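First comes one chain, alone, set out as structure tokens in the form predicted alone.
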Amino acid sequence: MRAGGTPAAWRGDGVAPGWEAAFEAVPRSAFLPDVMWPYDMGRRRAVTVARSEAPESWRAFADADVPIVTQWDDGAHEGTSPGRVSTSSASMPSVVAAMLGDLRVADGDRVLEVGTGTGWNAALLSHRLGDDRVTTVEVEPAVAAAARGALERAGYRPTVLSGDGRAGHAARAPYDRVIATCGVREIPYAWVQQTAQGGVVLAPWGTHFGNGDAVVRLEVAGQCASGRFTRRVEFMKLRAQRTAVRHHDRVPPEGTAAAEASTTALTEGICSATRAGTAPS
């Protein structure tokens, strides 16, 4: 039996056409661990919630439109208190729904997901497209194993692999859609190479200057991919593209108030003319 009954309270108009049945049939709660760390909007921090100790609170957070950390410190964290760096999570349901809408899948599409996490997103894709059309890659073997177990218990059996998602998975290419559920600082070209002509690569992209991302939707044509940003998000970063130096570690507590400021007499027109070789001497 497949679990069902995703709560509708958070959804509003956020589920794109064609995805309603998947969200009705596949609850996020079926993919969450007994001990988890949801983000408490009131306290503005992650809190520990154990199903055995507070089942009602666990259920309320599982059904809420909040992100939930499911792993700290690449699995090295011990105990039930929050760890130092969150490294795997269940995204906000509204964000999951929005990105699946941006993906614009069609019946019969083959999808590669980079960042299996809990397995919930893979289950939604499998419900919509079928198990044989979905491949998902997770860098952390323990996380991949847990997701595979949760997927099987829910009645889904997509191809779940453990490895560096930066390389995609060429053996099952080409894909009509590639979706990353982790933030990237550059789009791995392997994803473009493994996407069919006219296919789409969808990923949260950002810079090393902050944790924020923007979802970029790239359409593949020839050997290139181009497109536009669709929405602002924030995701944990692709393991291979994380940096030990974080911008906010280098910024003073007072932020930009203590920064130096300067101005220039150059205008956009002058710069454009210079690039074209027509600037006045």
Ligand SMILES: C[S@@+](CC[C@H](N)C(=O)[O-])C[C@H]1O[C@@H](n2cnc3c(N)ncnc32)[C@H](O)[C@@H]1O
The other form holds:
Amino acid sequence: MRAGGTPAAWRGDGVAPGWEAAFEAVPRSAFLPDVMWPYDMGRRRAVTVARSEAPESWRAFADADVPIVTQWDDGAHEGTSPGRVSTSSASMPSVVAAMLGDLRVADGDRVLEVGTGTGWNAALLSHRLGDDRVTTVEVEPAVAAAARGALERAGYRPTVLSGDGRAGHAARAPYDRVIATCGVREIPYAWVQQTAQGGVVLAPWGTHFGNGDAVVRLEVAGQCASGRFTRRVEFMKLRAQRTAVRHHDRVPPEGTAAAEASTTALTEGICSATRAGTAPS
Ligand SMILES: C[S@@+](CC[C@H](N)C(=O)[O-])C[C@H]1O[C@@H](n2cnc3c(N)ncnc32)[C@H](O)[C@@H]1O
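Please move on to the form predicted in complex with the ligand, as the form predicted alone is already shown.
To see the whole picture, the full complex is given below, headed by that same chain.
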């Protein structure tokens, strides 16, 4: 029995043509756990919401245009308070819709998703393209198992694999579309190799100098993939590419005000002359 959709305010912003029926049929709420940690825009932090204790609040957050953390600290977290690092989530619905629009699928396309998470995006893809055309890979076995269960309860049976999505999944390649729903700092070349000629790799990409990403849409031609950025986003990162350098850990909150200052009498002219061996002694 497939779950019926509920209207959500964020859909007023528009869902790409061809995706309306999928968003209508597949509500995000069907993929959320009883205890979850939505981002509360007013309080600017993740809050704990338990369906058993606050069903109306749970439903309001499930239908709201906010990201919802569903796992902390790679599963090592215990209790119901938010953990340290969010490691799995249901992404912000407007971002999910925008990225599916960027993907520009056609009937019959075969898709690989990296980052199954709750399984909601895989369900939307399955509704649009058919179960047999969707493969999704999740690094965290418990998250993959929960997604598989939620997908089955909602009436969808895409191929859900547990493993490191950096390697893609060669056995079901070639794909017409590869979509990553975790941020990357480098595009794994396996994704390009497993994409059909003319196909697309879509991924949130960024640098190690910040947490932000931009969705890059790469078209595969020959051995290469090239393309443009479509929009700014921020995703939790592919496990092996989590940000190593975080500026805010190193820069004090007062900024440069407390920094040591020094000056030099050297000028560019003196430096050039020194290099040329003509500096005045
Ligand atoms: C933002 S969530 C994905 C949201 C998901 N698409 C949905 O519809 O709910 C990112 C997911 O990527 C997974 N992930 C991180 N690194 C991965 C990797 N190397 N391979 C596969 N999945 C990975 C995380 O465990 C997490 O579940």
